[in-house]
Each structure stands twice: as C-alpha cells, then as structure tokens.
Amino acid sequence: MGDPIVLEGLTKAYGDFVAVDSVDMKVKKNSFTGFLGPNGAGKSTTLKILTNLTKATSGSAYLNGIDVTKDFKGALANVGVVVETPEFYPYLTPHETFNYIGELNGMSKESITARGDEILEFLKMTENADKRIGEFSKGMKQRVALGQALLVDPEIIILDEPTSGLDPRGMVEMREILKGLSTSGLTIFMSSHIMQEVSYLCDHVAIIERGKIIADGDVKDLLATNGMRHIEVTTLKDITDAHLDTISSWSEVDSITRLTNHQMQIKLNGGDSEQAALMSKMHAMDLGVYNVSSQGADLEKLYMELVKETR
C-alpha cells in the first residue's frame, strides 16, 4: 500500500473564493504531520473534505488508497477523527459513550470494555469514566473525543486544531497525550496554526497559505534546506568577544550572533550530530550553558520567509 493520505489537485471553491487551491500532498505512513497555516488558510476545509463533512469542487482525496470523494464509507472505515468542537450526549459517561460508539462499529462487548479501559488509562481519565460528560471542561471533552476516535483501533487519526479553545493547562495536557500517541505507530494528520505546537509534536509539516501548499517535508529537512537550522544558547556567565571568536572558529558553526551578554544565536553547519558536538565543546568552555532552544523559532522564521515570497 502507498501513502495513507494522498491529495491530488484538491480544490474547494465557494463562488469566486477558492478556499483550497489544487492541493497536491502525501502524508507518510506512521508520521505525525502538522498541517500548518493561519486561520482562513484552508486547513479546516481540507480536513472537512477528507472526513466527508464537505464536498470537493474538484480533485481527489485518498485515505488508505480509497477516494473519499467516491467512497467515503470505505475510505473512512479505518480512520479516527477529532473535529475542533466535539459534541456528545451530555447525560452519557465516557464508558457509556464508548459502548455506544463501539456497538455502532460492530465491536463485541468484551472488546469495547478492554479497549475502552486501555484508552481511558492512556488519557488519564480512569477516575472520570463514570461521570456525566455534560459536567466536563472543554479539555476533558476533547480527551473523550480523542478516545472515541481511538476506540476502533484506526490506522489514521485526523485532528482539527485539537488544542483550540483550551485553557493553558488543558493545552499542555492534550499536547502531552498527543506526544505519547506519536510513538503508537499511527499515521497522525493534525491541523494547527500554532508554530510551537507543530514543532513540539510533528516530524513532518505541510504549510498552507491562501489555499496553496507552500512547503511540504520533514521538519528538519525543511529547516536545513532553507538555511534555518539555528539554536539559541543561554549561559550563566558573560559571553565575551573571546568566546565568540573561539566558537565561530569551530567547523560546526556557520555564523554566530551575540543577542545579549548571556545569550547567543548560532547558525549550525550540519545537523543533529554536529549540534551534539557543538554542545559538548560549549560545555567544556565552562560558560554555564543552561538553556538551548531551536526548531520552534526556526519553523516560525521559515514560515514568515515563505509567506513573504507568496505575497
């Protein structure tokens, strides 16, 4: 089987407005792909086509090799979906909701119970399994929605802005759950407009702007190809000119900029192994390095550069 999600010439127009404009894209098996773009870029419309919540004007959208536009039941048979604002029967509990969904999908009572308990434990919701969903916060409801999507043991999970509208604690908790899900062997396709979220969770990113894909690939490869592999290093001790001269002479360093007396930005000449070697050398300098940040800021820089080119 080929890639689990494939879009070919996918287009959605509302009169003269083109929300999704001839999108071609493939999502790799077992990847966690972030579908990144600002509000109104076409993310949700694309996901609505994939999940048969709206019809494409033209083009095709394949899930596990089956075209959603021609056979949505077959295409979505092994797919879990979490929409931005999940709705539940408020008088049901998570256990009762899972029983209902499981029966609709032809699961046995034993399978529903075993799988449901496993999911509730993973979501850290065991203590709330028999409480009414109507009493839950939005963050808790979002967890139930994810559990519902996982119940039938899908191969693909589609998430539409899974942390949207959550309070800070709810956002952190949901991200940690999704981080744990990333090692499960699922193919995860998640829309988001939050750079740091995509950076933290995703190994692959597709960036959409005004309905068009402007970048698509592994996060690290995109950053390296576009010269965006930077790290910011914060130290306890003052960064002197002598320190800068020494660090800039190393083969792992393309360029270096002192941001403050205790912070510098380094453009790497290489990838992970070069960064590891650089960190080892810097620790030996006894500067008191206590914080190193990368990728998230780089992804934001890359996004802003790409958007500039399209306007």
The other form holds:
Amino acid sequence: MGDPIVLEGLTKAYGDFVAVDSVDMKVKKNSFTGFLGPNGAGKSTTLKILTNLTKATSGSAYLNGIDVTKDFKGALANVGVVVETPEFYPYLTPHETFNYIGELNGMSKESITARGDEILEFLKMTENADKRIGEFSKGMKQRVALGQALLVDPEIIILDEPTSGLDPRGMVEMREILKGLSTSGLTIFMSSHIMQEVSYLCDHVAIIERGKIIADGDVKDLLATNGMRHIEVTTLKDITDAHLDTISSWSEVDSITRLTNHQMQIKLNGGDSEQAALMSKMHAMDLGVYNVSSQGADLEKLYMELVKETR
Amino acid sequence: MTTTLPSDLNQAMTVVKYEILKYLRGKKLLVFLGLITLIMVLFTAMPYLLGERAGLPTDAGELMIWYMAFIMILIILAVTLFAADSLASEFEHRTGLLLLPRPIKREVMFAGKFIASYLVSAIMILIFYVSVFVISFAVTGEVTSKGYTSLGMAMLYILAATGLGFLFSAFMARGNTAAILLFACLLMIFPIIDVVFMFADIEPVFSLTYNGDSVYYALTDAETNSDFGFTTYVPKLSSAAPVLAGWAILTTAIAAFKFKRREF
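Give me the form predicted in complex with its partner chain now, not the form predicted alone.
Okay, now the whole complex, with that chain kicking things off.
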C-alpha cells in the first residue's frame, strides 16, 4: 500500500489569490509529520481541503488511496480529524458526542461504548464522561476533540493547531497525549506554529510558504541537508583557541562558537555518521568531553532560514 | 476498525435525533410551550374576566376564530426559534468543525437538520391546535372542519417558512441575524409588500405571507372584496397550497445548494 496521505498538484485559489499552489507532497505511513508555515501560507487551507471543509480548485488529495476531492465519504471513513479548536454541542456529554460521531460512522452501540470508554480513560476524562460539554474548560474540550478523532480507530489523524488557545499546562498535557499516540502505529499529520512542539513530536516535517512546499522530509535529514544540525559540547578541560582552530578545520564541522571555557557550540556538516566521526576525533583530542547535547532550536533555525517572511 | 458507513437515510435520521435532543434540552422549547400555555389561559379566562361575554363562544367556528387570533405570530415565532439559526450556528459557533469533516454528505446533514426543525415547529403548533380542539369539543361538543383545514395550511406554511429560515441561515454568518431577518420578513416586510400590491389593485398571488394568511382565513368565510374603496384580497386555499409548496421547494433547494458549497 502506498503513502497514506498524498497531495498531487493541489491548488486552491480565491480569485487572484492562490492560497495553495500546486502542492505535491506525501506523508509516510506511521510517521508523525509536522506541517509548518507562516500565517497565511496555506497550512489550514490544505488541511481543510483534506477534511472536506473546503473544495480544491484543482489537483488531488488522497487519504488511504482515495481522492477526497472525488469521494470524500470513502476517503474520510477511516480518518480522525481535529481542525483548529472545534466547539461541541454544549447540551451533549462526551459519551453522547461519541455516540453521535460513532453512529454517523456506522459503529455499533457496543463498539462505541467500548472504544469510547477506552479513549476517555486514555485522555483521563472518565470522570467527566457524563457531564455536559458546555461546562468544560478549553483544555477538556480539546481532549474530547482528540477523543472523537480517535473513536473510529483511524489509520490517519489530521490535527490543525491542536494546542492552539490552550494554557501552558493544557499545552504540555496535550503534547504528552500526542507523544503517546506517536508510537501507536498511526499516521499523524499536524499543523502547528509552535516549533518546540513540532521538534518534540514530529519525525517528519513539511514547510509551506506562499502556498508552495519549500521543504519536506525526515527532520534529521532536513537539518543535515541544510547544515542546521547543532550540538553543544561540554568539556572538563579548558577549550583553547588551538582547539577551536583544529576542530573548525575538520570536514564534519561547518562552524564553531565557544560559549564558555568549557562549552562550545558546533554547527555540523552532515548527519548522524558525521556527528559520530566528530565525536571520535574530539575524544582523541583528550578534551574530557562529558556531555554532548543536540539543541532543540535546530528546527526553528531551519525554519527561519527557509521562511523569509509572512504574508 | 473496519465499519460500513450507514446509508444516507440512516445518517439523516441520526442528525434528526441529535437535533431534536438539542431542542429538548434547550430553553427555546420551554419558552414556546410557556407562551402557548399563556395564550390558552388568557384567551380562556378573558371573556369571563372582562365580563363582556357570558363565557366563551358557543359556536365551534367562532370559538376556533377566537383562539386563533395569534396563530400567525405563533407560527412565525416557532420557525424563528427553531429554524433560523440551524445552519448559521454551525459556522458561527464552530460546531461544524466537528461534524462536517465526518463522512456524511452536506445535503444529508441539511436534510436531517431541516426535518428536525420542521418537526419541532410543527409539533409545537400542533399542540396549540389540539389544545383548541379539546376546548372546542368541551365547550361546543364539536370541532369545526375548518379547524382541520387551517391546521393543514399551518403545516404547509411552517414548511415554507422553515425553508425561508434555512435560506437565511445558509447565507448569514450569524444565527441571530438570520433569525431577525426571518422574523422581520414574515411579520413586517413581506406583509407591507402585500399591502402595497393590494393598493395597486394587484393580488399578491406569489407572496409567502399573503398565501400563509390562508391559515387564518380558512377559519372564516372572508372573500376578496372592494368594500372600502380598494380591493382587499383574500387568498384562495386552492391556489395558496401550491404557492406555499413552491416556496418550500424553492427556498429549501437554494438553501441546500448554498450549505453544500459553504466553506469554513
């Protein structure tokens, strides 16, 4: 079976304004793919086309091999969706909301109940299962939103800014829930503005700017390809100018900055194998390297390098 | 999990079920039931309280006319409360983001919402009619056949007015705007246009509200006349029914088309 999400020449125009411009893209099976881009770049429009909230002007968007622009019922049958921050019918409880969604998807009452209870437990919402959603906080509503997306036991989950509008604690809790899903064999496609979130959750990333995909692939590969891989090295011995000159002459190193007498930041040329070679050489220098850490801001730097402006 | 999607009809019935649950758990239904009760109590007690009559009319036809004085406003209120914000609220309150990405056709969701709105409005008005029928039977020992004709026309007028409500709801960003527009059109704007046509000595045969008035006129023996220097037209049941059906079909079709194409 091919990639679960495939976009081919996907275009959405509003008059002269082209929000999504001939996008070609594939999301790999079982990947957690982050979809990044500045405001107005076309992220939400792309996701809305995928979820039948907006019609494409041209092109195709396949979910599990079915073109959503031609057969949205078939395409969305096995997909869970959380677009922005959906509101719920305040007069329904989470159980009743799951019943509504489940019945529309053809699930039996028994399977809705069993699956619903399992999901509510996973989301730590069991004790609120029979309270009306109108009384819920935004964070609780977002958990129910994720719950309804998981209800049909989908192969694909599409998330549009899932932590948007949540307070810091709500964000952290939602991220942990999403992290838990990342190992469950699902294919997750998530748009987000929050680089830290994407770095933490995603193994793949696609960046869209002015309606066009400008980078797409494995996060590590993208960082390596674009010379954006940074490490911080901490040593027992003082880092001298001679050390810096030697290290900067190595082919694995793009640039080097001394942070303190015992700490330096190295921008790598290449990926894992280059980093391994660099480590061997540094150990041979007898600097007393006792800590090496990858910097979380790498993806942000890549993003800032690639995306020059918003529109 | 592999499941077979339900038929369009089953999905529409699911939407009907949860839409009706919305009304059952909301305040609008209680408010409307309270209003019906108030009208029934006031109209029953008034003849005795004012002392102008020796009680309620003893003729079944007159008694029906007595109670139906506000039937047109009740119908307009019902469709305003139960139809006008049905579609717009999905976009305004973002609840559409929950259901519209599900594997259900927009027109199926539209049908479910329309049926639920119509059923609730129709049942509310039916409760009013049945209450009057019961009082009529208790007071006069019979129910005039004109009452049943009026009820039939009321059901048809509710259908057409619900169609207009859904039309406004499909186009408007806010449910309240659609509700105000619907209420103003049915209560003021369309009737004013009707009167303007009558002053020009043209029967507004095409008008929703003119033909809707047949709900009340069905209870009377009123006919088109020129007693006051200009012609006062009274809709004929034979022409009012197809015109109301036409309004229902046209407005519902346009509303469904717009809802299907409306984007978030």
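These numbers come from a predicted model, not from an experiment. In this text, the rigid core denotes the largest set of C-alpha atoms whose superposition between the two forms falls within 1.5 Å. Residue numbers count along the first chain shown, from 1.
Superposed on the core, the two forms barely differ at Ile208: its CA moves less than 2 Å between these two forms.
Superposition on the rigid core between these two forms places the CA atom of Thr234 2 Å or more away from its counterpart. Core-aligned CA deviation for Leu244 between these two forms: 2 Å or greater.
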